[in-house]
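In the block that follows, a single chain appears as structure tokens, in the form predicted on its own.
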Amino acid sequence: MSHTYLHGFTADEQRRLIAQAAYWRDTLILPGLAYKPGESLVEIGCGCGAVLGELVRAFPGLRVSGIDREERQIECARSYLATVRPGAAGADLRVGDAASLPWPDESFDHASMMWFLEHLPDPAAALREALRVLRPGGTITINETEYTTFKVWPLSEDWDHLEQAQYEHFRRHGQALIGRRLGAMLHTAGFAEVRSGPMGFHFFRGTPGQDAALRAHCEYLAEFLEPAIPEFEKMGFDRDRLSRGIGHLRRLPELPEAAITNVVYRASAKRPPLG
């Protein structure tokens, strides 16, 4: 099952993905799990081991697997996991394609995957894979974006062009809205005890409190964004007009009664019970 990645493979991307979990780790990574010691999971598109790491923090006794298409990512996770956790340096992490995973049937606990599914042509092919490898009762856990629901206060033409950027290239690429297609999808792969729904993350000016969150949202989002200009000018929009996109998301928290909001989905299901 090929892919396109947006931002290449690069140590500076790995890094940035690495923070990215840490950023997200409170939110929307670890709320709602309940992992137990010995206790088995794999990471379908674990990349770098960026939520993993973030996994085998919280969860000392987690046994953990991960698969990644590309060798620098499963070879950069491996490093980064021993430095989280000794003991996960025996993490089995494998290069190979979610659509035909290498492990048997009913092999772990739980699965997961976060941001993954966005980027695949077929991403029905993957939930039926980590349908067969989980055991009767296990649990998956998906976090997707909606990448029509990126919204800024005081509007910008220019940003509107940079998000519009972003939207195409999952809409070419992979899948722009996957994130309300999520439970439904669950269900058909087989799938009980499905839930999904929005998460909505809103920052706007006010307390320091406030101030200092959407100050962080709008620089962990100009992260993202910024190093993809080129593949998006290669899509036909305009750098200048990309680049003042990202001026106006950088000044965004000096603006007065600015405000800023993103839309993620969180989908939670078992494998049902044999019989």
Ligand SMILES: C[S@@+](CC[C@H](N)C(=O)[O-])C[C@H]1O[C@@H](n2cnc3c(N)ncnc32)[C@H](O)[C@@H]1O
Second form
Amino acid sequence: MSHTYLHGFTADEQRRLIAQAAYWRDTLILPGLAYKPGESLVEIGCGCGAVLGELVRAFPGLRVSGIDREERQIECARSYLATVRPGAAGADLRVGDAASLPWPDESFDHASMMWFLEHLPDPAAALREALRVLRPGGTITINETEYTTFKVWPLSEDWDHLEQAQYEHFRRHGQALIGRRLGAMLHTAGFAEVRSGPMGFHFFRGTPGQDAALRAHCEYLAEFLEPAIPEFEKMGFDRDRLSRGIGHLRRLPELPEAAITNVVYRASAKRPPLG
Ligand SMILES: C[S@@+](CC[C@H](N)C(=O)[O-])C[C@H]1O[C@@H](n2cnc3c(N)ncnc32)[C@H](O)[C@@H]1O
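Can I get the form predicted in complex with the ligand as well, since the one above is the form predicted on its own?
Every component of the complex follows; first up is the chain already shown.
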């Protein structure tokens, strides 16, 4: 299995990741978190620091660290976090692999992963490493989607083609179905107090506010999928149908009775206390 990252590491992709974290801040990133000033957190697979940026804004006293395999992402994270909180320029950001973290055992109070395990050939190894670097009683929070859950109304065969391409990419290059596995995998890795469940995101035509949310979600997904078309084409999917699938998504908010759904799994757990 290769390590192809669908979106590359361009400045456009880094801007997309920052906008993406802002989009999910109140629905996925922050709910249920209660980090205290002075506590430490590591984001594994932090990309250009988009999620760390939201955490630093919400929890100004949090001491943050991050790791990503790509030097370009870590360079971006350094400059982005310095704009979010000048002191965050002191964040401990490293280039490295989630399967062998460069920190000693029991280094952190909290760990975080988002849109990350879906890219890994061996997600269990990353969970074991996360457990190792957490202090006893330390928490992990994970958000991951599944690539069978992107459904639209009205139906469109072109959208189905695009959804299938997206699924096939993650099936070949990562974990298309990681969401439903998170709970059991955390348990197997040795975590305690494991919680995991699907969160449905569903948008439909209705009031002006509902229309705006539908439009925002379709636009968010189009921004995610459109740059991936060349990669999908390389796998044998049809460029014209893929482009028409994007067109359907962008037109969707204007179609009668339009709706769109997708499912994200949110999991949390603790490193068992000693004794
Ligand atoms: C979709 S990005 C998500 C970044 C961030 N969590 C966010 O939501 O903005 C996934 C990141 O995982 C990184 N990555 C993939 N495999 C990795 C590995 N084995 N170790 C560390 N980072 C890895 C990629 O370089 C990429 O930056």
